[in-house]
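A single chain, nothing else alongside it, follows as structure tokens in the form predicted alone.
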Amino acid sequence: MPAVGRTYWLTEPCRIRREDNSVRVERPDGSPVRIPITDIRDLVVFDHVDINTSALSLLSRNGVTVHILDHYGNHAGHFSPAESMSSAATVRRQVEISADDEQRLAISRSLVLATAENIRWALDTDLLDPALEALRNALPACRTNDAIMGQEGNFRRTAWAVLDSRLPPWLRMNGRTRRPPTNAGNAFISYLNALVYARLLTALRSTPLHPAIGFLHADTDRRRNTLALDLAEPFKPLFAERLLRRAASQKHLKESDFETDVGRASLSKNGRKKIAALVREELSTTVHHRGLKRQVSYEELMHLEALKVVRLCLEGTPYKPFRPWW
């Protein structure tokens, strides 16, 4: 990730205003915080925010994206700068690859298989080996993205059942539910998935790629940035399933960190703070990159993933989705 600015996580209601070339964040129960605009890469909003056009104009001119999560942890939308780094040559090639059935399907299969292998890695169990083998055997015969995602769904149902067996009863998912999540486990996964999506979208904004032209989700989601959805898939297990398992084993989460009602659940104010702190710490974790021969953070891995797609478009280098090597 470019070392320009930082991500700021707004977990409480606040008001955002411009103050010269800085952003002033005003909270009801605290003194205002003044942040130089050059120190902001993007903002992640978990709660109500009052922001005016002057502040938005400053954010836009400096390339700052604002991600907004709704009450249930879904990525409700984002404010993105008017100027982007997209280049015609890159986007034209991106469209050509996305429109080519063979290339698109090959990328889709590799994304689904890498995601499944990463879930297997995150859960660290051989209970998923039969389901993973079945997925490997089934994917070559899939001739549409719907068929590929159907096979992915079969694998994920098995994986979530295995994950549930390692969670306390109150944190079990009992099947994936969204919009809204129906229990604490699903609420946790929804928040983490939305945050991973937001990080990939920010990474794509620093490349010449168009985030709306994807491969796996291209024909199934018409509203969001499908390339960000695609590239987020292999990273979700690194954060969502893995951190849920870890939080349960370390008893980091409590039932009071969630607000539950009949058929719906979301993080409480304290729960949102815990998640934000957990993700910030995780994103800054570093590993040694064998190709670059230096330490890279998990967040930088996402930027490198976006650059793989750039190389696919401009140099024809085959795209190999992210897999943990450590």
Second form
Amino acid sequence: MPAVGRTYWLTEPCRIRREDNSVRVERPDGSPVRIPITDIRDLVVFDHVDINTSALSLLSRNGVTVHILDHYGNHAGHFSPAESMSSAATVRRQVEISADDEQRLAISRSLVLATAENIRWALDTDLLDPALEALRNALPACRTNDAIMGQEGNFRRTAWAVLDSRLPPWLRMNGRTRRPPTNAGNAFISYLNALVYARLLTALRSTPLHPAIGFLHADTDRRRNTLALDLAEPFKPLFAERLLRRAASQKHLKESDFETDVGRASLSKNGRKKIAALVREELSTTVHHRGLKRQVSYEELMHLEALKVVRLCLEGTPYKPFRPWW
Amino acid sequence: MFVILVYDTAVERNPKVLKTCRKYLHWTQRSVFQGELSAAQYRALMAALGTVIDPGYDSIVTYTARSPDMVESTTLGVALGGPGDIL
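Having displayed the form predicted alone, please output the structure of the form predicted in complex with the partner chain.
First the chain shown before, then all remaining chains and molecules of the complex.
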């Protein structure tokens, strides 16, 4: 991760061009915006964007990742710079760990449990305690990743129902749906999940880890960067569930921020901007890290999470998934 | 660090200085730039500018602060600098 540099959120249709070895963003209205190339950590694209090869090669040379979200907020893909952090030793260990059933299942279990506890933390309710207890008892008996994912699914279903009870009727999810999300609540969660995934992918790029060699999702999601999906799990409650609850209780989101159709929903242009602002602010929130003895932003927590996996590979330090301590 | 850079150079060298600054800093006003840089980036920018200007005639002044929070600024009239990071 570059020491300085910001994430730029492109919420309107625009065109990205290279100019004087830096970046110029042209928007349909108004004058072009020039962004210093050294100030870009990554780009998150919410809308139609035109980009050409010379701009891409400049972005690649400066280590900038471009994340593309589709209309429904799913992760549509990303452009990432050529490998520069590779280390065979780390990747080899990563493959060994992921191929060893015992170790992989142990990591999967801890990831699922941490996620469940984080949800409980994010929703801040004891309604989830029985479900959490059931999950805790069921996990050690799971011998395959599918079984673990099944247990997670059971817990998630309860958690969504509990979350629904805290939301205004129009924002309720009535069961999680994706591709496409069927209502406003689901659209919001989809967007946030895609963003968290994108943030982790950026974090992983600054380590030698291979983002496609994961532990939990390895068998079910064959075409995604499963390690990013895995590591995103414990962070999702911190962003998606918590922000949805907060946006609802503070009446920050309005029905007009969503474009709802029969059986599908997505964010409107204004809604996208709101969410980009919300997430940007959330990512820069800092907490005191007891190990590092300094303030650390949520964004950096994801980077530290990726480094934990590096330490697991190189030093054999047991991997403990992220849990909020504050 | 947070950097404010002001340049006053001969007309024929202005574009060169402008283009060099654009790679590192945000344009705020005619011949004024500002932005956040690491120490290394700051040195790189200064080195690049050093090769462009005529040290006998041109003048570039920078003001640095530890972070943008350390600087208070007010704008009267038109704010020429671009929007933030949500475009």
